[in-house]
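Only one chain is given next, in structure tokens, and it is the form predicted on its own.
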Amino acid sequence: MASVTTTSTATAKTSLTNLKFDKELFKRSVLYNVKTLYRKTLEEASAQQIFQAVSYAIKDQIVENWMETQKAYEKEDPKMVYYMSMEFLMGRALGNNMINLQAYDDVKDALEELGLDLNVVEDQEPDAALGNGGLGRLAACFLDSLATLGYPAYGCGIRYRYGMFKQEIRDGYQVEVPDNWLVDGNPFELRRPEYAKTVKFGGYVTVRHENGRNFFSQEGYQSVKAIPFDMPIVGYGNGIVNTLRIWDAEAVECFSLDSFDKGDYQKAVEQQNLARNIVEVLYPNDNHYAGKELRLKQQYFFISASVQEAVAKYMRKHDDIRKFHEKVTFQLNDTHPTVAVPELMRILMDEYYLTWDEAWDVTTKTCAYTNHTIMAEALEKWPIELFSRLLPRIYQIVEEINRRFILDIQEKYNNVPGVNVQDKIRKMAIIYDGQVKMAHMAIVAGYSVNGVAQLHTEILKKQELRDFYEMFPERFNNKTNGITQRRFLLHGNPLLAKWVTDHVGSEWITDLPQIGRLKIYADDAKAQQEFMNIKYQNKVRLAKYILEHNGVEVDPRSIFDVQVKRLHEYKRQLLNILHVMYLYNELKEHPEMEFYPRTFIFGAKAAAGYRNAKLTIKLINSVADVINNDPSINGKIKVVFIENYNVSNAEIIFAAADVSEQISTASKEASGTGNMKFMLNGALTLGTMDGANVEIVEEVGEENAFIFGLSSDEVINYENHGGYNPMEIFNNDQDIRKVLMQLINGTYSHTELFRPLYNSLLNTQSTSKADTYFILKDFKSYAEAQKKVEQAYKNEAGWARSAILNVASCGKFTSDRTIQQYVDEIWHLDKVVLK
């Protein structure tokens, strides 16, 4: 058995011990798995069956390390973090696990000896449909870094059957179909029914008075059983394996024979249907009441199960629940998990009989909150009627938290000159105007509130959460996001990863700032040529993918200009495609003009109920249909929309990009992490000074990026004074007017299809509500920045220099750094080293 040491958070070095890979044993294991799982020989097995057999062989090695890690945690009893998140966008597990086991090349060789291609094997694995956007991918990167740094952690979420949805593009429109990622099973998960928990919804609360105290009990409820499935999170080369625990829902009583016999067939399967609905999809459409109710059920379901198990796990080793916070911290990844606050209070008071003050002391030392949005409408609020009916005991606790907090506000501000206490209460109360405000509760009950980029945190403090910052300044801090270089360079871009290692050694894999030693090669002509050759090969790989999936031929020698991310109006995919329309107009009017060929690549899912976002996807595809089929421009512009953007195709896209489109309206993007992934792979940022772009420019220098548009202060100033009038730009700029008229004159579709997009930019009925995201205001500045991109790309040596400097300057943006800051400044975890 491995020996174990815990070390202080500041000084520890991760041990790089690792079980020696036994190639012959691995090959025998693969053949054995094919035989015992499928009763087939290797030659008879399908590609999917071979993937499963290989995965189970890898899992055998992981499980050894997993058990050793858990033994170490049992022995040392370190403090651990429970990272609570509605999303974990994990991507494929097989390749990542092989990378972190330091067995990738060995497995590749072993499979080749069996006549198998590792790339083909990896392609059989569906992306785990457990997340959607940056929030979920950040959670996945954080779990990777926690394991690699040797910090004990559980990720806690939901085992969605169908994820958000699989995106198909039909006739240019997004169509949502179920993402049945579990159809062949998930070889890396373990079902853990011994840790099942019961979660209660609805009913009513009874009170019994005893020994001067009230004791509360929920009665007449519906319940579901939460069954945990554990997935291993493998640390890089250190033997540590942490756990992602995702909860599936099962009926407490799956079938009522009595109801069935009486002919009430619906009631016979009622509990089963309740359980199934909870784990069906990520973020059900909440444009209607039933969707809101289901989303709240989901949140309470996984939080209640996770908090119950965290408390039970603690009590298996300790006898004083009042010291829970000394060994456990909950990180709430945005507002979705905020019901952890009243749920922990409920367990402490109703099951362990702590007084309110005792329970509040534990809770407020356990819960920490990460804010991921500046958008006020994205701060979750629930109607009181829904919240109190679905979670009656939880609502009672929230009411009491709110009552006491209002007293705190009054006590603090009653005698302060110039302060309107009622105005403070209106802006800060947890329950107000018929709604339960989850962000307010997370701040009031949390010991830490962090933003995810320096600019974002400052805007929170000065704008959106200003009243809370004034009251609790010591709680606010910044933790700029990061990404794991192990997936997004080592696995996603093996050609560049090898080149980096050849030039500066392999330390960057676990210490990304070491990549800064590449800077001395930025002016080296040979290094520049090598770098551009690697980029070209990655562009050929992406061009092949596009041809296979889109049927569009793109030129790898053109500029690959890429915007891939969630589709939202503030991220301004619309600005990008309007500019493409403008360039096309220029080429049509001036066919002789000098123009470097461009390939504009988009990838994005729009929320199912988000009309303008889905219409933007249709516009991109309609513009692509026209431009890609116009022989008169000689292929100088191509437009591609990559269907079902996910982690796996992202790795191919990042590696191939020349230009990284990070063009959100300044002050709207909390951080972004795609900007970091592009930078790591040598793309140059074209962006506004928003989110983490500000820090990227600080690291690489503005001369190695293309910055445009209004500043965050300018945007906020406009917003505070009612916006601006886009009609002035429309009336005075003929290029913009022509592009906008093409939305409604039939150039790209029948005249009324894109009218809502046109109206969103120019709504003449109410100028204050027009162009909310300053697309027209920033258009000319964006077009000028795009011209600079074209000029810069023509100078291959200069471009290569800037690209190498981008790679060399991304050391700050590793999730390893972010996690170490969380550990040092918020969580105070103990590092465990296996020897």
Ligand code: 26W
The other form holds:
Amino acid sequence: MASVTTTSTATAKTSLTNLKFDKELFKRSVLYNVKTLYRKTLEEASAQQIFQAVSYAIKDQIVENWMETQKAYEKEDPKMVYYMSMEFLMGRALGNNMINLQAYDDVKDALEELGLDLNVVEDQEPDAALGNGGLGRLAACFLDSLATLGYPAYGCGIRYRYGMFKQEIRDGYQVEVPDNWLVDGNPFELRRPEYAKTVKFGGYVTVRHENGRNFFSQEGYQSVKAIPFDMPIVGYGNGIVNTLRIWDAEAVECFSLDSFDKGDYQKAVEQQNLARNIVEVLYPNDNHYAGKELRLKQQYFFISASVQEAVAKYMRKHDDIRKFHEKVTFQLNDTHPTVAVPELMRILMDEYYLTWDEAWDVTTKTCAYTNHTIMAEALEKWPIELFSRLLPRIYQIVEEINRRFILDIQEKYNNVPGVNVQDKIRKMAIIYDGQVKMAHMAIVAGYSVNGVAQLHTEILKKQELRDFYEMFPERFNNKTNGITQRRFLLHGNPLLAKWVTDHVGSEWITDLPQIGRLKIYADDAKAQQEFMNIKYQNKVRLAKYILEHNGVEVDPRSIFDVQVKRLHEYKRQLLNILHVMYLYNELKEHPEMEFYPRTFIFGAKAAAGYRNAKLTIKLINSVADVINNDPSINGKIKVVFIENYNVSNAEIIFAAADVSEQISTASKEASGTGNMKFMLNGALTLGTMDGANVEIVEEVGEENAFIFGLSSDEVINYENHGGYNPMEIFNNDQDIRKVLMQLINGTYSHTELFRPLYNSLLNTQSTSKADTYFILKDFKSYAEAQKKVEQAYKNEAGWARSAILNVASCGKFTSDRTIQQYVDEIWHLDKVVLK
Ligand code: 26W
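Same protein, different form: I have the form predicted on its own, so give me the form predicted together with this ligand.
Next comes the full complex, this chain leading.
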């Protein structure tokens, strides 16, 4: 297991973080901010205003370090990574910043002296929900680790006016409510108009022939002004502050009489509308590509601005653009930022006059690509018509990349016996069948292609990207995901964090494998007791949250069995709730049976247009309604759907979980990162051998987890042979049959409501389209694993032992380790130490 060296974090302590926190100064700063921002005293100020005043006081502390860091980067001129991502799911900033400034307890005390409760203050902050799920949160964890390890990095993204929608549950249905997260202003951001860039859309390309070569230029376009907003990314205790740069859009010119006179009135209106729409909203689709024109505009908008800025920054210090890749690397977070490839080519050729070969050399040494999913419906393909109309010059470049790549394929395979070259071209071309395939472009132009867990990378190499792996084996590598323990233990679970530190010291905060020293306490009765007490208190905290937000009372002594993640058929929330229905049937039929009380907790947002996902939410709530209100089962089962699952309530949920449900159809979940957050908080995994679950089990031992279901090989094998026939199971297993019939016989709603779910499991027309996620196939094995969970929980000492071993074994899953591997094996950056 790789352990991260943190020697430099010790030496890097500097400036303000090194100074003793001046409590009196801080209190005065808060009072002063309330006065100057709102002309109020503390007593008169609203909770939101107090949050703003406290945040500005914290930001004052950050800004000094921010300037120092950027000055050091300026002076030392290190190689930088630009992490390009459509999504950064940052959550709240205030608490995290105080944690990383190592000022959390001091601020808490100071605020108490002012009569303020820090928790209440933190709760005023809206989440920066600029992401859907795993991919966006991973980007946020990576930024935290980059700053903590002292690596020069920029996050580049979009400043969406509306982030991920807020979810309300009305009558059991999901209702999407706009998330106007900026209404009260964002105290941590800084508008930087001096770095504005112009981004061009549409028009046509002209060619000029001069000195034996062609010069291209885009004419008749519409332009949008990109204005960057910077957010500080505070490293833990090392004085480093990196930058997340997110771009806002503004019209290039407002209405002016001038343009009106010139007859450009129409164009001015259009440009203004384009600018207004472009950053309006985050697409709430996860793992599903919708092919919307506005989405491609968003992609090119933030990529063009970011690449322009990266080049401009480089050229402020250097004169040879041919060495750009020595100082800059772009990591493409899935295919969403892949227009960075032709955009960099365009700038190098059209603005710096490099030849094709020179530009290609730089580009292919700059760009690296991470794949986050094998779900076919997530693959981004743009119709040529749309792509070339919106980005005419970029399209030309893509065509040329494609033309040359096809020549490469022919050269490689033309004389190879048994290889059908046309077949290779059909499967691998970047432009084919009227579409531009973004993954193919990212692989062809990338110097690195990585998956996000061992199993996922192997599946990419052997199945999904097999032809590319065969052609470019040296590009492929694995980087198993990780999470930041600073947010998900130190901030989210202060009781457990303190307990860990009391037992093994505080090194785990920047060196998570140190948490392995807890192993010696796994069999210690006192430690087990303390651990279970802490879990209990965290369950009380969650129970309070659930009562306040859902009006449902749950018993903190019951087993908290939790599945929180985006709602998707492959993640199989349906398997979970069908099993709850089965358990309820058992209890009704055998009221005297032994049964350990269980609270099934769900949290999930469904993409607004995803029918089966939304229906599954309704089903969970309908089942909850019936079961929670059935006095005959004495509250032995409770079902709770937590509204609006997001980063900030996630912290409370992970801390309180006993059981972590990671039950995706094997092969479908690229990695999962929630699984790691649960483990870090001492929950036991109930899961399939999928994604990073495989590595979790490897670390903690199968005896400390509950593994069930088909293997990925078995799933893939069935898929390659036309699926399986769920009817057989339905006809032979009376328990399953009964549960499925309850979907359509009015037990939980009128007979037609859940029929689409029933049909998805048992399509009588065609077996190949029935139960494509193997829910019935895995049901028995899941139920057996659940039985084992119950047995295990009855043995309190045994459970505590396993839970402690989970915490102790999660060292590998820190994003610090992941980032160190990206640095060592892909980016090759040097640490910057502040003096
Ligand atoms: C174009 C629509 C779209 C939107 C989002 C396609 C694909 C995505 C993401 C790639 C989906 C996503 O978040 N994937 C998750 O990435 C995590 C971080 O690597 C993994 O842990 C999850 O397993 C994977 O589902």
